[in-house]
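Have a look below at one chain only, the form predicted on its own, in structure tokens format.
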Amino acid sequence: MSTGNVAKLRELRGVIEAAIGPVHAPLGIILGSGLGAVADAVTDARRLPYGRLPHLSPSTVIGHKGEFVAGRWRGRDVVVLSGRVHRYEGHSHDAVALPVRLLGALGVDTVIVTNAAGALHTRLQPGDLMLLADHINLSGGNPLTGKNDAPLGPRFPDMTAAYDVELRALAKSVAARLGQDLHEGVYVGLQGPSYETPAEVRMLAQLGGDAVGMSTVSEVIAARHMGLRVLGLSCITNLGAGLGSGTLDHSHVGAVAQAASERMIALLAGVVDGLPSLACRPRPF
């Protein structure tokens, strides 16, 4: 971890309520590609690109907007951060995470994070829908590395329970009452941007992975290092290398994951109209 994540996000606030006004909202969500339509349905929507905040760098990804929304959805005062930078556009685990840092900056206590991911066995199909039960962090880092920021988090947080279990019951309860099957798996986060090989492929399902993706790890460690609440959801969006025929391709994933938004954004939505009531967590500096 860097040093002087305080003061960025001490100004990242700062900025963001001299543009929109203050921010208190307990629930924060991530979107991964194909899900631009949950930003576009906040109401009272307050919006700042990411080019326009301090330390935070707009995703040069198709399918990332790159936008910070304060507002209300489902009845909810939400944050959503629609876009997401990755470790394969140059960015350090430090930066990746900054935008979750910032949630929890901002008062969020429960943060909902999805992304696209390939199948790493054939029980998945692209177009499933797959609940975090855990993951495998072979992305090469950590954001926690360096000095620890102790107003953040303590310096060895426990990541037994880093995707929480009340919150993926909810999520399973949802997608039976919609009729949907959601698959619960261990995601594999690699730093990409090449697509795994067979090889690899074969490699991670030995180790214990279901799906795999260039994202959320990071993120996830640092919601966790500040004692949020973490619910997460993947689209597959393709067959690993070797367990299907053909080659992989992004414009592809992005037309999978958007065919199946859909049923994502009904999912969320559910999960969003049952969480209990939230309240905005202490500010931790």
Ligand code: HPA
Given for the second form:
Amino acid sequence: MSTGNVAKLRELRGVIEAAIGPVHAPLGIILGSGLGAVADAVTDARRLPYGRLPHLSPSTVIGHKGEFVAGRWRGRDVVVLSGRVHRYEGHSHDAVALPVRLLGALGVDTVIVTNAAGALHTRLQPGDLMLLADHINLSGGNPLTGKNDAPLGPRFPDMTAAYDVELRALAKSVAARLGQDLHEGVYVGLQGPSYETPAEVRMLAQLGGDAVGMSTVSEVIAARHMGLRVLGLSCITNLGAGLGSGTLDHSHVGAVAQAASERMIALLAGVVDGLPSLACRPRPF
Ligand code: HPA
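And the form predicted in complex with the ligand, for comparison with the form predicted on its own?
Following is the full complex, with the preceding chain placed first.
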């Protein structure tokens, strides 16, 4: 149920300002499993564990640090959210979306969302990077359910180009320059936490999905509601259930994401370097 987000965001901004001073950043980055190195690369970093921020829940998942980091990366003011919370941890869609809403409340114009995902067909292989062209929300809910928070955005936000066309073109050109194979596809967001059955993997592929994961869709819906531009990148950590020979486990997912993190970080760095100059967009609340 979407209620009281504006009050929560005002409170969060106040707590952050009191703890580390004002934060104005036009760029936000949400890091998925195994990508904590980006947060470590931030300079002039002012860090706050989620536990110190009201309404933000510490992540309970191994590989997700749960830290708010404001600072500079590649010469730009940035807020990096290292780790996220998930629906399967028992959080509402609203709670899952609050960190990205916080980015919007801090003036972020463009948000880069990363995640680990399973391949829904064998044209994608573990270690591959995939640019999100679109998503299918099968997470069982929507962070905009309930009374609309009008100061955040409209009742019925358009999702036609949820993943910004220009940012996707930039990511593709950076990947080409780096000699990286960057796939593009549709991410299916499920609630988890069980991995899919082989029958579900076959169904999701038939529905038009290329990769499947347990995050991102609520964040992107909330980001688009606030008018943030979104770039989404998945690290393909495994073949979906039934496509490979083995079984799935989270530590393997984390290890593959970790192994691909250098390439993911190089891609992110190139994208950030190639962004036009971005203005911080103060929100009217
Ligand atoms: N399914 C769902 N979520 C995932 C997977 C998967 O195969 N791999 C990484 N996150």
